[in-house]
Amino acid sequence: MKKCKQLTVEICVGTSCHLLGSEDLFESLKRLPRKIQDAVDIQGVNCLQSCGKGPNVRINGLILTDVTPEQLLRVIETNFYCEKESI
């Protein structure tokens, strides 16, 4: 089996960032491949102290602000990896 490597992707869903569209970001999620979706953790948060830059996501510990969900999903699927099976 496959052990793939798990992302907590946090958004920020304060008043700003929701103004700001982290709806549409929630619902990019949608369209990752069923894999990624099943090693990655979604959370809403209620801040990621970057108000104005937003809207906000902290992917494993990292802040990214002004992210657009083509960004959100290229991120994802930039740092998504699977070992290989080994025999």
Second form
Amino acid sequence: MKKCKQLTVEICVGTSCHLLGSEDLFESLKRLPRKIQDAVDIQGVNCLQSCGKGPNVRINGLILTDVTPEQLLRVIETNFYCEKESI
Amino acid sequence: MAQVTEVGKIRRRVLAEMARMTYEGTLQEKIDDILETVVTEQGPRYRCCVHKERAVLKERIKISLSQSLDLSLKEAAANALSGEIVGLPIVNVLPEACDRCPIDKFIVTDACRNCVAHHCINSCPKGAIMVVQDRAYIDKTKCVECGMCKRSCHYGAILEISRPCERACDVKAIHAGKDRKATIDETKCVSCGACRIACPFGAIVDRSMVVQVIERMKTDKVVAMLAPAFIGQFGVKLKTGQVIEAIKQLGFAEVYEASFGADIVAVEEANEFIETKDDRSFMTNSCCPAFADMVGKHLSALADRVSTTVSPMVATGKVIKRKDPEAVVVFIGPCIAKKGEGLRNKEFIDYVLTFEEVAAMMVGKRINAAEVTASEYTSMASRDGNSFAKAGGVMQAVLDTVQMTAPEVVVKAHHAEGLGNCKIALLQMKAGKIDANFFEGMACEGGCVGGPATLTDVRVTSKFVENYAATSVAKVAPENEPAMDERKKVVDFHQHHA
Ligand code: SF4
Ligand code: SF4
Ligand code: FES
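Please show me the structure of the same protein in the form predicted in complex with its partner chain, now that we have looked at it in the form predicted on its own.
To see the whole picture, the full complex is given below, headed by that same chain.
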């Protein structure tokens, strides 16, 4: 069985981040390849305490600010990997 | 709404900062700080230098205060705080920000074969075309941008390129002036906001009354009226009761839904339709101000087809003022054109804000709607009244009402979205090419849920509005008893022209 790294992506849906485009971030995740989508746990959070610098995202505990859809996809793709098939 | 662009983020940050300072009472003293907090020394930079960036920002702030560009920021702030609103157009081009998009309207491409017939040279009324290096060449100093050459070329080798703002404007109200800066012809503009969305430089700005409203809330009873498109706008995960509470926390004493007035409008329009159907070949809605304005300014021969019934905004304003003449009424919607309609109906509508501006006010007052405790909330309107937010909704509401009150009357309805499409449809209806006697026109694609100041995707909110409308107890407008009751009390819901 191939094991892939689990990523938890929390997108802030608080008013400040919503106003600055967090909805676009959710939308952009649909462009990820299927196998990555399956390994990513996407959640909405109410605030990441960095309002005003949004839209903000927390990936496996690390907070990223002023994230664009392109940046988000790139960060997920570079942090995603699967272990080699074990025998 | 299209994606939130960098330009959109700047606009929204400015509004949020203005709101924060107004709530905190520091606008007058600190307004110049916005220049530094929104445009920082480290960037990102979109224009040549930080000075240019700040010069643009200054203009943006002044228009957002509804003040003249000639004032200093401090003077503009003082005027806005005292409630003043100058007679600016609703949609303005910022002179500093317009890039004068250096576009040569007609360019000769590689497809030019330097053919023997050279129709281009023959067609040009100004003798602006010559052959240079085996190819047609347009002398820009003589070209008057008439487009004859483009039409004449059998190879299609001449391209027409237009500025984004010009292309977006379906009523051809925006053009490059002599200095190549965009200028809006007020006699043609219907304040739809399409150019504001289209300009990649953020050079087009609608005036705002955020500061005036916040100040007013410090002394008066201010009532909010939400356009039916509000569902889902402040975040798709929010409960309606959370939105209502968050709006109250901004300082609004009460919250109404404009869809309450929409139920009254549906009945008034249905009656008007029944009474006048023999006198005119068709009737149109009047609720979309950009659409109604387009008919008035560009298709005046059809002006008498527009219903005399007031919009749901004005109808609800009349209801609120009947109950409490002292109440200050603020309409909150997805729409820029409503800002103009509000000014034309000052008696019933004191201010018009957009969803974007109201969300910025929440940010400024540090209200996070996602963390607000929801109150119990049920809609004040029928299913049909709530559906005014979506394209086809007004048409359906009028159809259902006629069916209920006068089933023998035949309504053949047709609808269109987007000003250009509306115009085409109207001309076809006028020529008798479309078999319909009622027409719904919406300036925005998707209806108001696709308005220029929305915060959530049009398809998503369209679905949300549908689900919300399904929760209404009353299905069709005449079943909304409180609204029908108010309809009797207010009596007059029509616009009377001289
Ligand atoms: S009609 Fe609309 S697109 Fe044209 S100039 Fe006015 S606001 Fe801009
Ligand atoms: S469709 Fe709605 S949002 Fe768009 S201009 Fe008309 S009233 Fe305004
Ligand atoms: S609202 Fe997103 S960080 Fe606070």
